[in-house]
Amino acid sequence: MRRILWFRRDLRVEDNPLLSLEGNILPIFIFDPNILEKLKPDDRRVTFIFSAVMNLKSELQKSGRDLAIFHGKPTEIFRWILAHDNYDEVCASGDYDLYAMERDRDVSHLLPFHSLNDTYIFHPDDVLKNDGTPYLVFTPFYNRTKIIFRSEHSAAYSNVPQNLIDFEYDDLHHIEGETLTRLSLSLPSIGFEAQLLTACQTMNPYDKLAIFASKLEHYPHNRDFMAMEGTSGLSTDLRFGKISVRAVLRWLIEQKQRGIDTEPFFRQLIFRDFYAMLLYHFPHLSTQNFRYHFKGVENNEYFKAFCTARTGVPIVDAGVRELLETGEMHNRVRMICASFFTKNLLLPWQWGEKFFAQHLMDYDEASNILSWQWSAGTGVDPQPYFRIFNPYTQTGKFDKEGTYIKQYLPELSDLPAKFLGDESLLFQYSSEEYPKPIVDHKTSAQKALKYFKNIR
């Protein structure tokens, strides 16, 4: 059996089913353009990939196997490949949102497709109800994962000896139409700038999950505070297969052998799953409302405000100068910022998914548009449009000091903490380095109620 491996959100060689397949074999990696053509040069999350990229053949080239890297529209890739060898099959993990089932599909064209679930814990079909449809509300769809859910959703798959197919390894392959270029291993070749990355982004996940031991009995409450860093750090590492779910999987279970409660951080691991149902079985969610017809209010100058971190609504803009700064935004700062925008500005959800969309590390189609609809009172969930967050009430619960605030908005440093957390006070509060609030917190929520009313 020859088979073309394509590594894609799979980035490791431990516990990677692409490596438990025996026979002869091409693994290879796509810089896609389609996908790379959306991002600016400066896109930090390509330097994450390309340096996980180099790390896997890195650690291919240690059992003898390599990497082939290539840059190109993959149905080009595949077409040059069998034009120049004979493949049985190409073998992937599955990667459910829109493009890339279509892409899957064009590919599958061409070559018989073998696809594997590695990305989730469960593969969308898995999980529905009774009668074979789909959950449209978390917790009855977590109740059922825990009803099915076996010691082989958690078990690890082994490396096999496999035949490396005679390849030449070292260039990067640029495949345009019928053409090939040979070019050099670099982020330039592929049009991009490397850029530093934090601390934990260059972290061995294995090594976040040991010091997230230390946090984890801590984590349903510590989780929500961002300046304690009680989080696992996880999501970017999870998002391109640096270490693989059921891995992570299989570390809870020993905690939870430990005496630790584990249920609240799986329950986070179920909702990656939960999403990537929905957008699987209704794909039209990617840009549309699953309830309701709210199309929000264009407004450029807040929208511009948003994005510039200006809206002075300090929670607000620190969380967008973390996102602009690290690629990276606290679970609880997203959902502030996107009830804020969606409700307090007003504005289309789809903005602010998009937004995400261009600075997020771990963005993961799913999870950002479900999570967007949820903030905007227009998915899946059963009760959502009257759900707006306070965000100074919010600041006074889970950023009472002003800790997290003014590590990102350096110009708020000598504001007394009370000010973060208090609308009257900020909208006293005169500075030429930091704007008053753009909108009242009370009214243009009520007027958000007033919207969704009369949609109803």
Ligand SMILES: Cc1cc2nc3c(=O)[nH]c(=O)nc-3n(C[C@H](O)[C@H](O)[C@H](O)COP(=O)(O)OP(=O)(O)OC[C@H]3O[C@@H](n4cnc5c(N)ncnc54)[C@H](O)[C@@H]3O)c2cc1C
Contents of the next structure:
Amino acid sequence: MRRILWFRRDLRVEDNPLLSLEGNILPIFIFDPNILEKLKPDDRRVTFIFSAVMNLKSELQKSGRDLAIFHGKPTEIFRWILAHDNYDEVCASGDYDLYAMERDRDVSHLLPFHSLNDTYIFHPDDVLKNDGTPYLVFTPFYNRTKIIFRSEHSAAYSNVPQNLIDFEYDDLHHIEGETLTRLSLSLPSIGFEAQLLTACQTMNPYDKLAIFASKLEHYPHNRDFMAMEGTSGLSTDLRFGKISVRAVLRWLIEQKQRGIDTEPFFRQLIFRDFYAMLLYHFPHLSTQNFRYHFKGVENNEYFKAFCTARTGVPIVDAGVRELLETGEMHNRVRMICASFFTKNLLLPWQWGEKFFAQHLMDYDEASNILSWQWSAGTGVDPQPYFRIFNPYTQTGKFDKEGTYIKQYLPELSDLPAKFLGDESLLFQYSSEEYPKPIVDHKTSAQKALKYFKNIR
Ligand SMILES: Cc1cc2nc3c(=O)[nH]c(=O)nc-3n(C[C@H](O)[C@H](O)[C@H](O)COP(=O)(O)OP(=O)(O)OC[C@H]3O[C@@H](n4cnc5c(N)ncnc54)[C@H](O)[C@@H]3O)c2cc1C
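Just the form predicted on its own so far, so send over the form predicted together with this ligand.
To see the whole picture, the full complex is given below, headed by that same chain.
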């Protein structure tokens, strides 16, 4: 058997189903201009991916394998490869994003496509209701996953001996049409500039698990406090498969054996599966509401204030600064920001989703889209539009001392913490450096409720 092993969201050698297949192999990675052309040259995710791909290449070399790296449209690359050699199949781990499914369908017309389940714990067709339809509510979905979970869902794939097919592995293969240009293996060759990554972004995911082991016990409480670092920090690693979700599960099972309640963390992992399942079965959710045909109110001034961290609501602006400066944003802050965006500012959720998509290191189409729909109250969630976060109450609860806010808004460092969670004090506060709130919470929340009720 002659196989092309196509690495995509599984940039690792440990526990990778692609390396458990015997035979003659051509391992490849493709930098795809269909995706890259939408990004700015300083997009830090490309630095992250490039470094993960180079690391994968050197890890593969340690076992006598290698990685051929291409730049070009996937179908043109496969046509080029097949014009120069014969292959029986291409093997790749399932990627259920909308573009990815279309891309894989096109490639499957060129040679047999062997899809493996790796990205999520379950395949999107594995967890369905008794009548075979998809779950719309998270809790029953989660309960079902607990019933059907078996040891094989966390079992590791072993690497088997494979024969590496001869190829020019040292260069970057840039393919356009039928033409190959050999370039040096570097970020500028694909049109990007190297960016500085944060410590969390460069840390090995197994080291993150080792650190997180002592925090897991307190995860249910600490995970909501933005200044606490109470979460695993694994989302970007899981997004690009630097660690397999099965390795995280095996680690979790070990923690359970130590007597720790692992359920709350497992539940969050299942959210990833739930959202992937929803987008797979309801692809129209990527742009359209599931319920409440409220479209939002287009307001470029509000949108600009949000995207430049100038809303005058400190917790929201701190979150956006964190996002712009690091590509990260704490989960609770994401919820507060998305609620403020869709409810207090009444902006279309699609605008916010796109803004996050531009900047989040861990950007995952399904999780981002469905989380924005959840916040907007337009998704599958049965508790819909009347959930409106009060950003000031949230600040008082989860960043009482203003540690997180002041880290990202140093212009507020001298302001007493009580101002940060008190709207009336912020309206009285006068500063050249920081604006007053652009909306009043109570009035804007009432307006949102009225809009939604009328549309219902
Ligand atoms: C508006 C909004 C947009 C979001 N966009 C994304 C996105 O693009 N990509 C993304 O991975 N997550 C997204 N999330 C979910 C969540 O914010 C991140 O997964 C989390 O902040 C990552 O931090 P962590 O790895 O420390 O999480 P932990 O708390 O340590 O959780 C462990 C893992 O479980 C998964 N997870 C946890 N919470 C969620 C959740 N609510 N939904 C889905 N998966 C979850 C992640 O893979 C995470 O790494 C979004 C949430 C909101 C409210």
